[in-house]
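One chain comes next, on its own, written as structure tokens: the form predicted alone.
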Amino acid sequence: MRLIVAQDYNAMSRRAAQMVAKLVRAKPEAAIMVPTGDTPRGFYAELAAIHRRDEFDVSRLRVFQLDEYLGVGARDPNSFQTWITRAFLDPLGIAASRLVRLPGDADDAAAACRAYDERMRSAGGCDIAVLGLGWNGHLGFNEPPADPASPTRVVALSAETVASNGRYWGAGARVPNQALTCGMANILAARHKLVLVSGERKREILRRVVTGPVSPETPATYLKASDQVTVLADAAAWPWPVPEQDKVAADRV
């Protein structure tokens, strides 16, 4: 695991965009997994800006949705597919047909999850997994305790996760308490893992991930035993000196 600490959110977003653009230039047909939420917004905007300047090829990218609420259709304004389309696909000019969905409105959610894993296998696995860090260390919606070999599946969301996500739904809205999530097996097998972490509220969980033991109670700690992992944080999320550990290389930018 490599920890990179940027001076602020904008610097973190620029560095993330530069890293992903470099990987896509090297492999235009890459399979990329993308998250939703507040943290990646700046990264997506910076990546779109790089694309506008030098037009790296996105026509062959295969985009995999990281997670989706169960029972929420693609056209629902609160769906993650709507979010990905608005924040990632459209600004980069990526055709909607290049998105591998996790269909929250599928008649058979379990079968849809198996089909997603088959699409991932057919793509040769994930080349680039861009991830956020959940308040309890979850990746995607792999809530603790998490099995590192778990497949894509339907999961129950913790009460804390539901409450945290409520801010996106508006006052009085009923937030789903189940979701479809890409499994830990696919995430950990990705050839490049980039975890974006921003803000003071992520300080303690980030410190637990970086300095604590590998544990199913903090799913993101599994990344420490995986190859090609970069945790890119801003100084608000990591205000301390960079650590010196056997499994963590660190620097500031």
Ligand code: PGA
Given for the second form:
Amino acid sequence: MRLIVAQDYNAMSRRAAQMVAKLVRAKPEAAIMVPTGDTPRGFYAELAAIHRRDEFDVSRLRVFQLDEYLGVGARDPNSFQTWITRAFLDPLGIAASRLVRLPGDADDAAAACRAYDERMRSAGGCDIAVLGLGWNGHLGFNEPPADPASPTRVVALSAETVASNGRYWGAGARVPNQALTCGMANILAARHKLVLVSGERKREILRRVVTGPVSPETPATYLKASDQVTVLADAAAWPWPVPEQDKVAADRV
Ligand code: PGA
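Could the form predicted in complex with the named molecule be shown next, to go alongside the form predicted alone?
Then the entire complex follows, led off by the chain already shown.
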């Protein structure tokens, strides 16, 4: 696992966008898994800015949605699909047909999850999974305790995760307490994992991930036992000297 500490949120976002743009230039047909949340907003904006300056081919990308609320349709303004379309697909001119959805409104959500894993298999796996770090160490909606071999599936969200996501839904809204999530197996099997972590509110969980033991109670710690992982944090999330410990190579940007 490589920990890179950028001086601030903008530097983190820029660096992430440069890494992904480089990968897409080298492999225009890449399969990329994309997150929602507060953290990646700057990354998507920077990626769109790079694409405007120096158009690279995104027509062959395969975009895999990381997670979605159960019972929330594609057209719902609160769906993650709407979010991804607005933040990523539309600004880069990526056709909606390139998105492999996790359909929150599927009649048979379990079958839809199996179909998603099948699409991932036929894509030859994921080239890069861009991830946020949840307040409790979740990746996607893989809440603790998580099985590293878990498939894409329907999960129950913890009360804290529901509350934390409430900020996107507005006062009084009923936030779903179930979701579809890409499983840990496909996340960990991605050829690159890029985890974006920003802000003081992620400090303690990031410290637990970097310095703590690998544990199902903190799903992101499985990344430490996996290859090709870059944790890209800003200095608010990692204000300490970068540790010299095994497998954590440090860099400052
Ligand atoms: P955030 O969400 O980027 O909004 O903090 C991350 C997550 O919960 O996975």
